[in-house]
Every structure is written in C-alpha cells, then in structure tokens.
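Single chain ahead, by itself, as structure tokens, in the form predicted on its own.
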Amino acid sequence: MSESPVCRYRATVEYDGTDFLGYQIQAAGRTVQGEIEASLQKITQSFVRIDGAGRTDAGVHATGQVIAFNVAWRHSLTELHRALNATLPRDIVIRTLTTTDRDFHPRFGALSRTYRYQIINQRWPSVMQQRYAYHIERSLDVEAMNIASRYLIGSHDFASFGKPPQGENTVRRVTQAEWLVEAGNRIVFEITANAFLYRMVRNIVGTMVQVGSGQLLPDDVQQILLAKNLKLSAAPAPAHGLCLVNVTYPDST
C-alpha cells in the first residue's frame, strides 16, 4: 500500500483557558498546543507540530483560535475531524477543519485579530459567568470609556500597554476599540489590531477600568500612549475575562 500524501490542515480551534499555562507548549505543564499535539500523535502514531495564530496566555479563552499542521492521513477530511475531537479533552474544541496551502501560516499569514474581554458590572458576582467575565462592583462610565478608547485607533507606539513578544517594535495598528453594554449587566470591549503585544489587551482593560470608575480621565490615555511608558498603564485586568474571538486572513470573506 503506498503511503498518503502529506497534507497541510488548518483549523479553527475553541477553547476554555482556565486550566492551560497557555497556549504555548512548555517544557512542563499543561497547554493547549501541547494538548492538540498529543491527539494527532495518538491519531497518526507521528509526531507532528501545529503552528498558531497567537500566543494567549495561561487563562485566556478562545473561539476563533487558528492553527496548521501538516500530516500524512489516508482518511477522509470528515473522519480526521472526527477523530480529533473524540480524543481532545473536553476543554478544546475543532470548530473548523479544511485542507490549505503548504505556505499558509496563521501566525505570519494574518490580516489582523480580534480580542473580545468581558465585565459583569454588579453587586454580586456571577458564578455561571465566573470563569468568563471579570467581576467589577462599582458601576462603570461606559461612555467615557469609549471615548478614551478612540484615542487607540490608528498606528501608535503601544509601548505603554505591553512588550514585544519578539524584537523591539512596540507600534501596532488598531482597526476597533469600543465598549458594548449588553443584557445582564455585562460590558463587552472588543478590539481588532494588526497585531497585540504581550498582555496589551489586559493592560488597555486595566486602564479603561480606571476612567470607568473615575480614577482617571479619557485624556489621561492620549497622554499615556504617548508617554510610551508601561509604568503608567494600569494593572493587566484579569486573564479569565479575554477571549481571542476571531483571526482575519486575505482569503476571509
């Protein structure tokens, strides 16, 4: 019998962070690129190695998470699926799963991200929400945090709200910045960038929660994004609450 063809796969991949060091493998630990790496080595009795769209830390949720591998699999596109979500823990998902370009990277090959972080803005926590939304007590000024958030829009230096993962390049280009209030007493902020430093979607929330709250005013982030001094952002909000919703690519329709 002669041997399958290798084959390049990408996936969409849904995720619950809160028991992952990561998405990142590690030398040890629990992670998510180390989980799904495991389930193709059972399925295909090989080795294989998955490339990701980003790197979201220990805790950080996703539904639209991308990745790609290469494999040789004399089944059906159907039954790889399949096989794959029947050996994944129950914390990850394969949404999505097509045949793609050998050149194709879902890192390098993106148009852009998008992060969606979520509040529940009430007196008392909710515990069906716990592992999803950031509890706030304090009523919030979503208004004003939308308009400290216009003051993100365009290409800036983002040194003020995270470190390179690589390099030296701390300026990004930011597409949406904006705050929804929707049913339940949850605050919503979604964010669409090129490209995120590390932890600059956390610390743009830590932030924000400061002018929602008062402790700082909308100007005062126009003033600490030009600072370019991560000193002077505020606290990371916490991870449990950032969720990587959606990866953009020239061929997304």
Given for the second form:
Protein chains: 2
Amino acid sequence: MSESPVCRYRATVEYDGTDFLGYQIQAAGRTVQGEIEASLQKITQSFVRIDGAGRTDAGVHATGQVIAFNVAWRHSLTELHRALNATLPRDIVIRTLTTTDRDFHPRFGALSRTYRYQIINQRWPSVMQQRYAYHIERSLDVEAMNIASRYLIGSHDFASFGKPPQGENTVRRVTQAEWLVEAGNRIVFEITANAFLYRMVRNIVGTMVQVGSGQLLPDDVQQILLAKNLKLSAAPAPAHGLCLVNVTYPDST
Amino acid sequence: MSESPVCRYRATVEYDGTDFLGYQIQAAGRTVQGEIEASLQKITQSFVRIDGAGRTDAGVHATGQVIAFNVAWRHSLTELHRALNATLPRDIVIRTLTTTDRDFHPRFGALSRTYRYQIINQRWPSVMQQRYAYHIERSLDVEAMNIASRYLIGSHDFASFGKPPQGENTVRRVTQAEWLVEAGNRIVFEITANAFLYRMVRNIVGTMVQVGSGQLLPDDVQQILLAKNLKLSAAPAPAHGLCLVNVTYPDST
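The form predicted together with another copy of the chain, contrasted with the form predicted on its own above:
Time for the whole complex; same chain goes first.
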C-alpha cells in the first residue's frame, strides 16, 4: 500500500465556548484543540498537532477561529471535511477546509483578528441569548462608549488592558473599535487589531461599561491607556459575551 | 394582619423549550407551567393555577407566551416581578407583568398567535444557532416556498395539517404566512392565525421544506389543503426551530 503524501490543511472553526476550558490544550479538562486533535487521531489513526490563530479563554466562543495541521490523507478534501464534522462533538464545527502552503501558520501569519462582544441591555435577561451575551440591567450610554472607543484606535501600549505572552511587548495596533446598537436591545462591540494581549478585549469592555453607566468619563479611558498600569482597568467583562469572529492573512496564503 | 385582595395578573413569558416536556403541566416531567406554578407557590405560600395562551410542544420555544393568574400579593407589582424572576429557573423569564381584568383569559381571549420557524440553510450546521434553528444542508428555493405559502392565507379547513383539540373543528384563519431570508443563511417562516391546530406549524413547515427542495410543487400544497387528510402532509419539522413570538388581544384587555 503506497503512503499518501503529507499535506497541510487550513480550516475555519466555529465553537460554543461554554463547555470548554478554552482553545488551548491543557494537562486536564476539555479544550477545543484537544477535541479537534482527538477527532483527527480517530480519523487518521495517528497523532496530529494543530496550530490555532487565537488562544481563546474558557467560555469564549468563535465563529472564525483559524487552525492548520499536517496529515497524510488518501481520500478527497470533502471526505476529510465530512469525517471531521462527523467525529467532532456538537459544540465544534469545521466551517471551511482547504489545503494550504507548507509554511502557513495561523498565529504567526495572521495580519489581524476581530472580536465581537455582545451585551443585552434591558431590564430582564433574554433566555435565548444568555449563552452568548452579557446581560446588563442599567441603561448604557452607547454614545459615550463610542467616544471612549476612539482613544483605542492606532498603535498604543495597551499595558493597562492586558498582559503579553512571555517576553513580548504590550504595543498593539487597533484598526477598528466601535459599539453598534442592534435589534432587541443588543449592543455589540467590534474590535480589530494586529494582535491582542491576554484578556485585552474583556478588560476594555469592562472599562467601557463603566463609561456607559457613568462611572467613568470617556476621557478617563485615555488616561487609563496612558498610565500603562493594568490595575487601572475595570474587571474583565464575562467571557460568555465574547466571540472571535475573523482572522485575516496576506492574500498569498 | 389584613388579607391582601386577590388580583389577576398578566405576564409575557420567554423560555428556551429545549429542556421542557412542553408548556402544559403533566403527571410527570418538567414543564413551563409547572415551573411557573412552583415559583408562585414558593413566593405566595399557596397553590396558584396559571392559564396560558398557547400549549407549546416539547422543545418549542417562546418569546411571547402570555399567561394569567390570580394571587393575593401585599407588595408592589415590581416586587412580584422581581420575586418571580429570582425564583424561576434560568430557562424561563417573565418579560412583562401587569395587573389585568378579572375575566382576562390568555387562551380564550386571544385574537391571534404568531409563530416563527427558523431554518439554517447551509452545508454545515451552525454551532451557535443549533438550539433554535433546524439545519438543512440542501439549498432551498425560498421563492417556491413563498408561492406555496400564499395558499394558506385566509379561512381554510386545515385538517391536512393538524388535529384539533377534542370536539373542535379544523377551520382556522391564517392572516400572514411568509418566508423571509435573514443574514447568515437563516430562513425564517412567520405565520399568524386566529388559532392553530396541534402541530400545525411544524406540519406546514415540513411540507414547505419539500416544496423548497423540489419534492413538491407549490400547487401541491393547495391540493393537500383541499384534501383535508392529515396523511398527506409531510412529517412535522423538528420542534427546536419553532418559537411562539406573539399573542394579541382586543385593546380593552
């Protein structure tokens, strides 16, 4: 029997983060990476390591996580896609699957990441949206939150809003940061940056909610940013409101 | 201690039907009615029977179920509302609560009910929407489904699409029946009638999906309707795509 050549694959992954300890594999506990690697092992009968674009926290969701892995697969791409979705648990689905360059790396090759943070701003929680949106009872001033958001745009030292992976600096380039009002009392924060610090979006949202409820002025966000002191940001907003929606790459990959 | 007078209350209720055997209380098993009555008993220390507008099936959701009940309550309306939501399980929430007329009955007094049925029409299921939408892989012809929907509008004998409660006839008046295409490959059926037969919406949707996938022609729906034979409709679409969204009453109540 001839060996199939090893190819590199790139996939877009959607998951409901509720029942995961996060994206990244750990010594114990259920992780997105662990489940996908287990599916690949079941399908290919060999251990396959996957690389992911964003190491989302426990409880954080994704509609656009990007992963890559090398496997020797003798059947069609469609059959690999089908086999993966057939063996994955109900809370993970592979949305797209393609072959990719040998040197494609979803994390190191990414140009930008976009996250969405959903808030339901009404008197009582919405049963249907409670898995994916943070319920806030007091009315939020979205205009003030948008004024504050503008201070984030550009290249800044975000040390007040998150910790870097070991040894890295805390400068990040934010290209979009905006609050949108959607139907049904839903307020959504969309933020795009070249990369994010640990808990950066949740720390920003926690601070923005203080602006929206009048505990901070929009200008205070600029002062917090300039202070480069993680103690000055508000407590992080809960994980379940957050979703990694998109990762971009140079056209060539 | 003086007794509080007994008042009648009207509430709009949202629930996630996933973990219920349906709205209506049964000899055994978890029901929406049972949970709300248990909360009222906890709060008032006496048994309170509630009346509901629609007896939704197991797995069917609601954002606009209407209920009514009589209780003697010595505190404010807001406090009753808060006490109810504080004691109800996470998958039920009281959205609005008001006092109402002594003779208000949510089922017998209703002028119309509106249901929504959600379909996700794409190659792979959406993890985030799987609790509330029926996933269909093959591409549906929404235009054909809308042509078929028009045959439903008006007063018709809907015996081909559902069974009546005991002794009732099968004529119902449908005032709206329409498929809408929403963002993210979501196709939504909205139907309003004075009242519905048992499983009527799900039987209609099951039949419409056959129209959308080319197994039936739009005209066949008219033939099925005229035949007044329940065996001719398709199998009911799954419960989890269905949601009771609105119930209307004469202005006076």
